[in-house]
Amino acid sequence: MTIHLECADELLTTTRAVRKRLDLTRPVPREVILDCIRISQQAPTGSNSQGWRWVVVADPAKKQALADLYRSVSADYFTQASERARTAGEAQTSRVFDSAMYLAEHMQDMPLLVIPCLMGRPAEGGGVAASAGFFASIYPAVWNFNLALRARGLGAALTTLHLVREKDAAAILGIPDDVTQVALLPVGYTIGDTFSPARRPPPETITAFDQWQLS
């Protein structure tokens, strides 16, 4: 089967971080995001260990309960950061903090939560290589199911603030000591189905090849 590059390239680039345009009265039907995940699970992980997990939160009390948590570390950090850009004057930058600091408000009125999951815990003093390795295991599938969500008429943001208080979300959930969360991402059906590339430098300006030539 040929791929049209058409249309892979249009659902790699307009991909984007979906915030105030999640409709919060449309449920998504679970058998949806079971096919999203399925999708997600052909990502590669190290050492083929297929260690994900996800956990879907639906109920109203753990979305409250989350959402809460997730403001507690996440409102001080949005203010503070949209400022700085509004005062540099990017423009860019200031309206997607403007966007997260939403998010943050009407957390619990997204329709789901996803918090993917991975067996095990990083290494203690691994150093570069065992963390990049660790997370490399499930990040791509993460990804993987964003795509996917796109490609279906939903979005998501990807968030990891609430893993600061990462044991308190898995006290709500259940979660064992040995499972390590790696992001929140609320989910839901996207209003309107018009995403545009973001606005981004060219790839010459952040490429070397052979040796660090870059700024």
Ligand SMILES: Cc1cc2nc3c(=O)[nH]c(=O)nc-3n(C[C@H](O)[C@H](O)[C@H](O)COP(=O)(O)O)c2cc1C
Contents of the next structure:
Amino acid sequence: MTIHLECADELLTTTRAVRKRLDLTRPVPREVILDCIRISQQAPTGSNSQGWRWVVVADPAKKQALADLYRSVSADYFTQASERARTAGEAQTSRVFDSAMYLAEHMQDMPLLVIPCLMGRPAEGGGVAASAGFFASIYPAVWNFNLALRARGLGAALTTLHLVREKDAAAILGIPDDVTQVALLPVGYTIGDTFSPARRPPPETITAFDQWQLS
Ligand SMILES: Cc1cc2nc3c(=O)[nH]c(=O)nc-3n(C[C@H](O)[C@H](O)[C@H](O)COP(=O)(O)O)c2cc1C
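In place of the form predicted on its own, the structure of the form predicted together with the ligand is requested.
Time for the whole complex; same chain goes first.
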């Protein structure tokens, strides 16, 4: 099948962190999530390890417990970071923190909380190669999942702050010690489907050809 460049680029450039525009009233069918996970499974993994695991949380009591946990580690961080961004006049970052604080407040109300996990633990003292090999064997799948959501009228926000209390989250969900959680994504249908590319620096300013000449 020919891939229509315009559609592909639209999907890739408009898959944003969605927080305030997740519809808290519309349930997400299990089949839709499984479809997105099926698509995520086409992602690459080191040595073809395919150690992806997903925990999809719809239970209100568990969502509440995860939301409390998330707030316990994010509140101070967001307040300080938001203040810093405002003082520095960084409008885009300031908007991100405003939206992040909304999410923290409403985490328990999100239709689903999805936690991608990877079998095993990151090697301690393994250096950059070990860390890259480990986490890069799950993040491409996480992003495929986000793209698949967007293509179906859903959205998510990739968050990692709850990992400060990874063990407590594992206890809530019965995740074994030898499984690593890598993120927590609130997932829902989006309110409207118009999303725009964000402003980013020109690629020439972040790309070197043959020789590092970057600041
Ligand atoms: C590694 C990583 C960790 C993140 N952690 C959080 C988080 O804990 N909470 C949150 O609200 N957003 C989190 N984000 C989302 C970022 O804030 C968001 O991707 C970034 O601001 C770009 O926003 P955009 O998608 O609107 O361009 C995280 C993103 C990444 C890639």
